[in-house]
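Next up: a single chain in structure tokens, the form predicted on its own.
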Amino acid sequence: MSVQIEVQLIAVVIAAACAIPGVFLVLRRMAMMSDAISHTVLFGIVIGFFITQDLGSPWLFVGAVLTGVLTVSLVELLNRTQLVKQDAAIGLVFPVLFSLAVILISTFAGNIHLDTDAVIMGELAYAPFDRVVWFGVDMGPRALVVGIALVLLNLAFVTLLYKELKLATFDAGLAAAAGFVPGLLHYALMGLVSVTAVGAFDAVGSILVVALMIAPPSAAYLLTDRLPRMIGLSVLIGAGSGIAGYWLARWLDVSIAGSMATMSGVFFALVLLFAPERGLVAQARRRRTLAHARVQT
């Protein structure tokens, strides 16, 4: 299989992984949740390295599904007070845990490949030549096997926690009468969120992360008012944008991911632009029908 199709295939997987937790962070308002949790996660990769002292851990990993609940609990923390808003106990929270990640890996591990650049932006272009290899068989690109695993566990989580998501997601009142309890499902989707984050920056960086998970999502909302079918459109928006954005940055040659993150905005723009019921343009036609038949009577 050629560099090229291995690079769309990676893209197309990660982008699917993003997009079904994503549909329901749209759903609930907590579109910004996605940018904290995949830039704190940072602080956890580093405290685990700190702690094992190698790259190839999987205390890292850990460590950064634990930040991302961290930061899930510290922004509800200050939201409970009641004296600061969701949005503004995000804006307070993963800040400070990025900053000290940033400041934790240049004072103390300088020489040590953390690359905070690398983190943020990602680079797709490399991830085929990191192969697994399983008894002497090449399986693929690690980020391939790690985005198809992450597309499995979404899937089976969503398909397992359906009708409680969706009841959660819409009346967490009527969830909690029903005899479900909205927190631990709260936590369990932020959880969801962490590994998909975790799993996917490693190739794509945490700004492709959170463009795949809040853009593809909000466009399907504009479409549909039927959550199976969000997903769905979801996941083949975020799909096209992988694609698009790859040729896209072939063309220009400019940064993979930084293309994919454009496309998924472009995506969304035509969109808002061109939904048959809720786009702008639907808008405007049903405003001058309306004026129109105003001015007939």
Given for the second form:
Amino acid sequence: MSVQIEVQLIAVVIAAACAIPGVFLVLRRMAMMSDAISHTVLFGIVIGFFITQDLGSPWLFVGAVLTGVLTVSLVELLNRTQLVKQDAAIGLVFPVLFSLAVILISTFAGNIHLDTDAVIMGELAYAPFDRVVWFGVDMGPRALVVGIALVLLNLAFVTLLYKELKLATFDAGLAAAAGFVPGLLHYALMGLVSVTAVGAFDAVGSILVVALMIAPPSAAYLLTDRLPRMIGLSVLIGAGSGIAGYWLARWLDVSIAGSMATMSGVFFALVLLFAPERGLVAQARRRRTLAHARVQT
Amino acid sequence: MIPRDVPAIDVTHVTVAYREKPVLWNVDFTVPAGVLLAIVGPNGAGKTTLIKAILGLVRPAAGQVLLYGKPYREQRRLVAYVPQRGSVDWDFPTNALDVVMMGALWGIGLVSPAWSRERDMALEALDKVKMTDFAERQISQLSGGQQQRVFLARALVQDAEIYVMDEPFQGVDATTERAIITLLRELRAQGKTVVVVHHDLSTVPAYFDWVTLLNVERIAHGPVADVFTEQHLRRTYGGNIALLTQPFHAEERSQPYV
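Starting from the form predicted on its own shown above, please give the structure in the form predicted in complex with its partner chain.
Every chain and every other molecule in the complex is listed next, the one we just looked at coming first.
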């Protein structure tokens, strides 16, 4: 497989992996939680690295997921005091954990791969050079293997718990009365967001993870009235952003991750304008027809 | 299966407090099976909290609730819950039929032969609330009354023994009000128990058999004919009773749909 195709494949699977939990974040009005989690997981990664001294260790994942859940718990704890609003609570918790991570990295790990630029921006162009080799067989770039695993994990979660997730998102009261334990589902979803953020991290960096989690589902939301279609469209739009971003980066000779995020924004803007039912153009046209009809009568 | 010798709902000494302020104080009552019960009381009287205590959604500081002699968590499948219409996001990407199918809580997962049976049950329920024509309609495109009927249809799919409804009559049109009443009576005829948080005092005698007058404490509870008296209402609503004596709601429609 050529490097060029591998990079595009990585872009596609990472974008798809992000889009799936992103749908539920958008529907649960928790988009900014992904921003918080994608940054605070760094804290877990750093702690995991200090313990294991190995950047490839699965414990980094575990640390990251725990920090993701910790972030959500701290936000909810603050929120529950009723002295701080939810959005302010996110704004309070996330800088604390993120800045702790940044300080730890700059103090103790200045000379290793864990540099802050890479964490925030990612570098997809180098991803194909970090390969997974099992029993002497090259399984492909690490980012691709991780991306595929994430897509499968997210798909499995959403498929197996589809009914529960849907009900808990639409009507938390009934879900609780039915004994679905919305709290547990909520934390499971946040754990998934954390895992996905960490997995996508290496390839696209923490800021762009947010773009890929939020922009494609937000666009899909404007295009359909059905949840399954919204998930499917999110994945497609995410994958499209990945490929379009790659070629944009090639053309302009700029960061691939940056271009991917840009393209996800461009796709969202196009949908916002031209969505057949809810787009701004369609709305304006309906208003004009209405005004016209009124003049006629 | 369902024991007939114990009350459908048995609330004993229930006290609920949010942040040290009691919302319900030592509430006691029993509801026999097969009655339509209205819970009425002023704003902040703890009506919603009371049904949440019945549904195990809030933990009482003291006291207990038994449904057919057992705690709620053992009887979940006997209870259908209709939350306030405003408690959910009606912009959620789904249609009326799909919301009703959510009532098939304990059905099997995505791919199963039972799926088409759930769909049939949902369509039947939609028909009962006269919403068949709107089955495929996006839920945000429905009127308030139509949304309420979708919620009721969802509860019907749950096929429960006890139905708990939080203000189903709130802000609905006349057609919906009639549909709800027809439905409540049908449920009663089948021996089901229905508990409804209700706001419109003028329709209580026409719509319900039993009533609980609540204002943090239980003021009165029993058959409407016995306890729905001006004296009890005065104790429930305090000084605002002038608004409530006949006709209870001078400004609103006061003709019940009998």
